[in-house]
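The chain below stands alone and is given in structure tokens; this is the form predicted on its own.
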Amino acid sequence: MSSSLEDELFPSTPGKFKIERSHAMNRQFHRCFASTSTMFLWALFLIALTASYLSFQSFIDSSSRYFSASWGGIQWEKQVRNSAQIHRSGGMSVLITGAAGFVGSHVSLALKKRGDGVVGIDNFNSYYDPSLKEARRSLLKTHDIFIVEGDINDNRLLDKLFDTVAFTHVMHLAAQAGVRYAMENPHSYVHSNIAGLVTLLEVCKSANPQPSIVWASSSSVYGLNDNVPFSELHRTDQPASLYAATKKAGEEITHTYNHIYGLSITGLRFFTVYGPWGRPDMAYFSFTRNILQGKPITIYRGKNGIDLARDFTYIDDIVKGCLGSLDTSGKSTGSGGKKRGLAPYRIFNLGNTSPVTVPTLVNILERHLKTKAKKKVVDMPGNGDVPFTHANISSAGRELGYKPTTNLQSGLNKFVRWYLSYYGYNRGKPVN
């Protein structure tokens, strides 16, 4: 630092500098601001200065979130339209909500090894521990699966989607799913079912050209129904629980826009999907955590002492019908969000036909476990759980050619071995 730039910041004798340089600034001060016309002047240049720099922050700020953000950048685009990239004749590219997810993870890797174009959305939530979701992410991304972290209700990133990719179809598997949950949490479900299937099919219809759609509703609407095997054209007007209402509405929902803007739509009807990769909330899931830790297990039984059965549906039983759901779906009609003729609007169910009750549920388990459980048998609280479940799939055999082949105790089998292998057990090393 040269001596006279010193002599300017750190004066010898503070006191003589302030009185000295308050003179010389007053005089500046004086010549500059003597008429009100100069003052405007100064406060104009200061605005215009002031609002070119916040203009540059800004576009300096967007540029930013544009190149660093989770969605939106160069190397985030360039990784969409890889993983949509078709290779197969006839191929399809396909935006899949809920990737992450036990149906999802499932239905991705089977669209991707038959050569058809796969992006994934999830917003990897904590309903159960996001690990199990990140664990099928990185599962997916070793088949060049790639899944955007987002929210369906973020309209902003699904016109991105669209922009970026010409999506053929929409497999929507993103929900808020369990039925006792919606005691806790309801509002997650109106969020998830309601909110977000209406974000989606504003964003579909306006998509030109636009995709067909398939989607997940689910067996509960069936509610109270008692009428067995239950039908597609059976009442679906007694929801027991919010889960039930919230797909309830999003079929009323679906029929709206298949309606209105020419969307062509299908709603799936899945009947106690399980297997591996599966949910943590789900019973059999659940039973085989706690058998394996010692720890007893909750049965339920409904009135009179009668058993909960379930129409127990093994999960490559479901991918088939979900691929085969898309490949006949048939083409949405509209252009730019306006009708321009009839469109194709069903529902299936897809499940299994055998009915199974919870305690044999357990009693297979038992054996590919060859442990015992310790049974907790009590009656079934009013948290909107059904007695039963039993699907007609005649409808989804006719038109879809779906014919599940995996019985409980097979299917069981598969879920257990990869249960043990995933959480170490054939390792010697428990689940903590």
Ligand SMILES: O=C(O)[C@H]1O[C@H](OP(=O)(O)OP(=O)(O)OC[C@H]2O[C@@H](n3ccc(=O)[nH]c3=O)[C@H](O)[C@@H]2O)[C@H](O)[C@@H](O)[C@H]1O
Given for the second form:
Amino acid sequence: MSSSLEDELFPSTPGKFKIERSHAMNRQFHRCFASTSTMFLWALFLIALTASYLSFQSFIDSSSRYFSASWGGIQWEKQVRNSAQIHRSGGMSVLITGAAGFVGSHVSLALKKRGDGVVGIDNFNSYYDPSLKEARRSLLKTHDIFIVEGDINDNRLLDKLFDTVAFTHVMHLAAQAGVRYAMENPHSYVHSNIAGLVTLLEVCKSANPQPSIVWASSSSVYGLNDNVPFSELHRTDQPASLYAATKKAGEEITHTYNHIYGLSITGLRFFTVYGPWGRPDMAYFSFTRNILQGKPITIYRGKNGIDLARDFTYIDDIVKGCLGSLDTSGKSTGSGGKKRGLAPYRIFNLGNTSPVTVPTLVNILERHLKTKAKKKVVDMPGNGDVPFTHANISSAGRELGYKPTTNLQSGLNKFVRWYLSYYGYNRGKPVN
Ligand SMILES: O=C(O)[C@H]1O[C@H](OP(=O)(O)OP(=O)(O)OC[C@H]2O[C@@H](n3ccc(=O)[nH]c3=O)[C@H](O)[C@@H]2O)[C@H](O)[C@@H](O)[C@H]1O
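Swap state to the form predicted in complex with this ligand from the form predicted on its own:
Below is the entire complex, every chain and molecule, led by the chain shown above.
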């Protein structure tokens, strides 16, 4: 032991130093030995404690990762299979993208009610109030429809869904909607309407068996076409908005998958769909909200003071067109990514065939709401809008048995009744 260490361990005690020092050394030695072994045991104990804490922590982490993942696992697969179960002879199992959306939730319910199997997928994005999407999800849940939370750009999720269920059909309604929002967030249109579509088609073409695909195009593809009513044979190469351009691109993209891989494709050009559980970003919905709240509404007016007009189409009519399309879609011919023969490629207008001007839409709302709107009329900004839409639906009538039956007056009446009950209005005043 060096003196300095000795001095540290045995501080000098004047007068008794020598005798006491050897006793003291013995005692200290034992004490030191005892405390070293105790320390060693403590160290061992602490190491063991730390190791078990760390392994417990990693168990918690991995389990919470497992449990917080929005898809996957035995329970999840069971929910998917149950939801996809067919309850009628000759029924179909349909994967519905955008199932928590306006059209998606209505089509899901209609298919389920007639005994088809339905599995939804939706990314629940916040383009508009996600609580409305959640409410639609709850409604579908009461009818045993399961919506998988995920994005159509996630090919692993899509593969997993097709591994779990041999879907006979895909109803592809997930999209970035809205004509004017494309100027604010152009990339979201490319992400959902182009990249997402291609991801979905890639998975469908490789599936065995391949599903038949029905998907939502848009009346906006007619763009600057002024040949009325709009027929599927008219030109669609002059889109007025990026939204329209991505929907038109979708029509071309689906054509290539039909041509190369034998996927059965039906594209539906929806004309300004409205109704209960609708989209809050659309004019009829936001006008209703503002009128009830006493806020002004902005009415766009076309060139030379001409009123804008839309071929507003009620949701129940659109749902019938969607089901008619699924029922008549014909089979995809390919398997495992190889085409085995020609498959149907179809495009239909789904409109109402009776355009109504925006000021007339506002008048109808005022009557149903028993409240006058504070109107601000402005010239239509150059934001992608087209002056009017008007569908020729003879092709859908012939091939799908499509025959719209709801005019704007009665359709808006149903919408307003839903709106007042959903948002808890009592004589024009919100009750919650
Ligand atoms: O058929 C479609 O494929 C598209 O239909 C729908 O687009 P649009 O026909 O533009 O519907 P919507 O926004 O309700 O505007 C209606 C009218 O109100 C006018 N409008 C609008 C807002 C406003 O503040 N003021 C106004 O005058 C406006 O100028 C227009 O004249 C879907 O949103 C779209 O996703 C797509 O599906």
